[in-house]
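This document starts with one chain, in the form predicted on its own, laid out as structure tokens.
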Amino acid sequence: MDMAVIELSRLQFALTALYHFLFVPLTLGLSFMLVIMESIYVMTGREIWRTVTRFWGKLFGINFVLGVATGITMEFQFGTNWSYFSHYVGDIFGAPLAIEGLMAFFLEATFVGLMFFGWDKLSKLGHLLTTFMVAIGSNLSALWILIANGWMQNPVGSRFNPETMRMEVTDFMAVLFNPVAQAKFVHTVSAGYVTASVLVLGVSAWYLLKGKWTAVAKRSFTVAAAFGLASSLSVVVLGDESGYALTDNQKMKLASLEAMWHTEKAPAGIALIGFPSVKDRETHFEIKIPYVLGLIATRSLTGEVTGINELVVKAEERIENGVRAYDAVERLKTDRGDLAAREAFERHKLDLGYAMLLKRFLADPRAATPDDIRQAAWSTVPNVPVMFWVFRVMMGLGFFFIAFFAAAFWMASIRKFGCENGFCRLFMRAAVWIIPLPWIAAEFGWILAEVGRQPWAIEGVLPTFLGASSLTVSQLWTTIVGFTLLYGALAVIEVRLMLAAIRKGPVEDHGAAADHDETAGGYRPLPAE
């Protein structure tokens, strides 16, 4: 095992993974608000709701683009770089993704031709009916992406066999209804709404400050303002959800995006803000809010949310049990009739991916010392330092986006798009500087879940480092530099025709620029304004 091919195999499925992420969010949200959009068109007929939800479309159709192109290759790295962890828990990992390329894309692929082109060819309802097609496929793309992802952060609904040394289904209603997975999802999806609408309402806020295209603008800010305020409040409730889930399924996670070394008298506070120090295993200059880590982790007084070094001691315990485990299984290769071996194996097999974290120190797990499996116990913790500072940054910028909505919203509910005043013009600028916000959030919080998950691929069956191919360095640099290349040339050609399609404004196909004003030095209201 090379740890050297282990990491650049981490790395070059967290650039692609960082890089898809920059399109998914933006397409979970502008496809619901497309439906909103077309919908009052398609309820009071007035054709300026068709040209808002045409350009925005637009927009939608470059996005989706790159996102199916940068997606696809994440699949097809589950073969080519980590070839152990796809046979050891293919039949279960490997069944929401054939159902998300079956059910989701086929059904958002089928429908995104009708939604772009259908605009004269369809009647009104039946061309909503078919942007509503493309949203659900886009969501439940997602919906089947998570319920994968929320496997591997907890792996409900499955055992491992000893005949076939592989994990195995044994209940899929359990996998499709994991909690973990429910709670991911509808975070994951609240985040990507907020994205739609930070981009929505910014775009709209530069055109109100040009004095071009006012009435796409201000129907666009308004769609924007409500959907962004009740996304960003659902993105803060659910991402309470998770953290209440993490209580169950994994509390080394929680422990360690709080920076918790010890476990605390009930109920636990929550940092605002500290410096964690990995080498003295404590948090210095740390600033708490009493009580509220223990209502969010155990929606009690009176649960315990546990410490790092407690779990550390809890891990030891599991790696003696899983070294058991694991010895019962390799009796069993060679007499699959041994009962106490069986006996044996049924008594610890949730603890046997404990023992594999020894396989990181040496070649054989029942040859341990306990200097090993302290360490191996250890090797349990992910990077704390990171963990703490990345979720309180996803955190404040949660928070943020409440206030920042419930601002737009106010704005839109009083129709203060003139812009007289001071505060206006500042709100309108800072819209167009926060673009990028969202996307720094959401990656942020992928970094969150993918970071606190290590050392496993799979929650406490299957450490990272075994689920690896065997591919050499000068393989994966290649590979690496490659992928690098190619998406830094797609970003930019990305960037390039969204901004010109913005810079062009919602000029509808047969070029009618419908409401150029001269006398303002831009654009007066459409007719239906």
Given for the second form:
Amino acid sequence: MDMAVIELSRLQFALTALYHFLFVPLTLGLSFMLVIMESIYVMTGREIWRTVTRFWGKLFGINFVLGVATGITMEFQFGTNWSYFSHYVGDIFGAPLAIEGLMAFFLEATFVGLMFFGWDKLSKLGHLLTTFMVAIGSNLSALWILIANGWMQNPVGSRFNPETMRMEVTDFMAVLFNPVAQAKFVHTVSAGYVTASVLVLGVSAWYLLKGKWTAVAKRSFTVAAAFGLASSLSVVVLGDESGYALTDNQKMKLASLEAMWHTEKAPAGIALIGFPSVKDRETHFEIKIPYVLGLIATRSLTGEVTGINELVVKAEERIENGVRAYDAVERLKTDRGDLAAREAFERHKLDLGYAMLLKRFLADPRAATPDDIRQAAWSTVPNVPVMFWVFRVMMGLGFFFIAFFAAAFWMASIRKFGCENGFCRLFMRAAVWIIPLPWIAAEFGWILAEVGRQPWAIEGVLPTFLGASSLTVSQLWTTIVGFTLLYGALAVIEVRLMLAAIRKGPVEDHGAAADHDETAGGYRPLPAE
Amino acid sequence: MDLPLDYDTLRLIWWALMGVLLIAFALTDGFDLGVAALLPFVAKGDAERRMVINSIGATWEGNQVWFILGGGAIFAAWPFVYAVSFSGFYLAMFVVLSALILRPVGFKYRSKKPDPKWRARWDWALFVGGFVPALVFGVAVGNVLAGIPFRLDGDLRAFYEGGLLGLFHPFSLLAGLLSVAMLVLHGAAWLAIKIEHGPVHDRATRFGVLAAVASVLLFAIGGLFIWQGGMGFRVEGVVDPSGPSNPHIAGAAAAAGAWLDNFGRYPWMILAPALGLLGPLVALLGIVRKREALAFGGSSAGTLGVIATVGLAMFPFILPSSIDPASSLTVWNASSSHLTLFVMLLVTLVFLPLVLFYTAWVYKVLFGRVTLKDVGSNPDYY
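Could you present the same protein in the form predicted together with its partner chain, rather than the form predicted on its own shown above?
In what comes next, the whole complex appears, and the chain from above leads the way.
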């Protein structure tokens, strides 16, 4: 096993997945905002709302295609770069991906063409329905992807089959209604809604500051403020829900994002800030708020949150049991009828994955010394400082968005859009500058979820380093460089087109725009103004 | 657990469904690939190019989902096949993915600026996005027929012994060209239906004639290769069709001419290669007689026939190994578990008809030829 191949495979997956997720949140959120805007158009029949919908629809389209384009890579990357993973868990993990295509992506992709091309071919209601299908499709898509990812975090409803040397499903309903997946789904789509709201609000604020397209901007601002407030509340509350879900199956993730090296007396405090040191295995200069972590994680004053050291001791035990399961599997390979081996396997099968952690240090886990086992047990601790800081940035941004949208909602409620005075103008400027923040929060959220699961690809079942394909370093460099160049060029083009479309504003390109007169400023006045 | 369908029956159904998905991809997104590959040659000037692009602009995205779904369904039903093929064809997959990534962007971004240089660049990106996948898919199928150099170790981890260049040999190139000819014919037949009569229509049908003739010839030569070259593999020993998905438990061996065995054993299977030969000829007739629906039907039938021929000839093999035949993946040793196959079948039975229904509805809404006038006036066009 070549560790360079594994590190490069991880790098490529991280790059392509994080890049893909630059486009996804906006698709998730903006699609529903389009539904809201178009619903108002259909209900009121006022042309201005058609203009609003079509303008944001244009931005949606520029973003959407890159989401689709980079999603193609994701669908096949498990096979190209993680082929042992694909073999090992495809029986369970492949199903949600296939259902995603069949149930969600088909809906989204089939109707998105009609959404752009069908304005004059469909009735008002027919077109609204089409937009709705796109929104439902993209959000269902997220559901299935997060069911797949949720299973990686909390592999329920499955067992190892020694005859086929892989995990197989035992209970589909358990995979489907995995509590981790449910919490992740709502948290992730809410983050998408926040992202879209921040963009729409920011662009609208920019128009208002410039005094351009104010009719479109005011209306968009109002929709974004309301949608954003609801979503930012939901993203934090349901993020807390995923923190709660962690406690049963990913204690290590929780302990490491809190840099909690030792179990504390209940209820545990939450560290506001501190400097975790991996070398000393403690956190320096910690400032704690008492009780909060215990309350969030256990929903009680008496529940304990387990510390890293204690979890490592537990991992040692599981590795020792896992070696017994591993030994049984090896014996079953040569003799499928070995009853003693089957019995030993049944007893220890839940810890089989832990034995595989040893493969990082020696070829045959059965030959492991107590030192190897201790080393393997400590390898179950993810990168604590990264977890600690990334979590704090994400959470801080989450709370910031609530305050931000509360202010925006208040301004929209009192219809304060023309800004001459201090706070209002300051707020509008801030709204423009903070546009990148939700993307940072979303990407950090994924880093937290995925780095926090390390060293596992499937928590407790398959270590990441065993999942990679048998590729060469040069093959990996070829594709990493290739993807970086291609994705980099497309990102530059996308951002430029977005900015150009925003600068241009809600004007129509071809024939339809001819209905309106040009004004001296070069801008066409909007209908209903 | 007792399920109403046997494991071997489900494996057979999923083998057929994999074929259905591949054929659906070739029949729908196939013409998008063909149209993109034809773009620089059938359309001169921006207005004509936009006509061609808009003939598929609203529907190609839905069509492409057949490809994504194909990937997902193979992952779910044939995880071994998914794992071995895509990692084995690693760099080839990268080439295909990059080309396919250019497509969505090309369609959308080309129209965002009037600058002719900008548009010309995207035209070539779209050409690459059509031609390269069409070629590489064919090359991949050629390699599968010839056997892939992989082996599985005791933990069923796959090791691939071959590089990117090893994929290109006379037979696989032939298969690649056949795939291009087939999809170009299909694309030309689509343009014949979808574009108003005029210079673009004329050029498209001329390319269609060439592609139809090439399809028939290349398919026939491919058949001769397999017959004369004695290509193929044959399962040896007793196979349990309901056994565990573990290639180490059942063996296979290479044998001369084995890809033709099935046609001797089940003569009805000859329908598939017959369709592969007759389809393009019918398409040719349709083009010459200006019966465009007939041309499209012919190219569809031909594509179906060619893909079905490959599948039936290889049965029960899916991915034969050229260096270790015992590692070969077959219908009986490479599937998901009994329960997964069953649940996924239920899901497919519910959602596939639904997909077909709304796809048909969308095509109906968008029915009609694209004209130069539309391209000039419709603000929603690319």
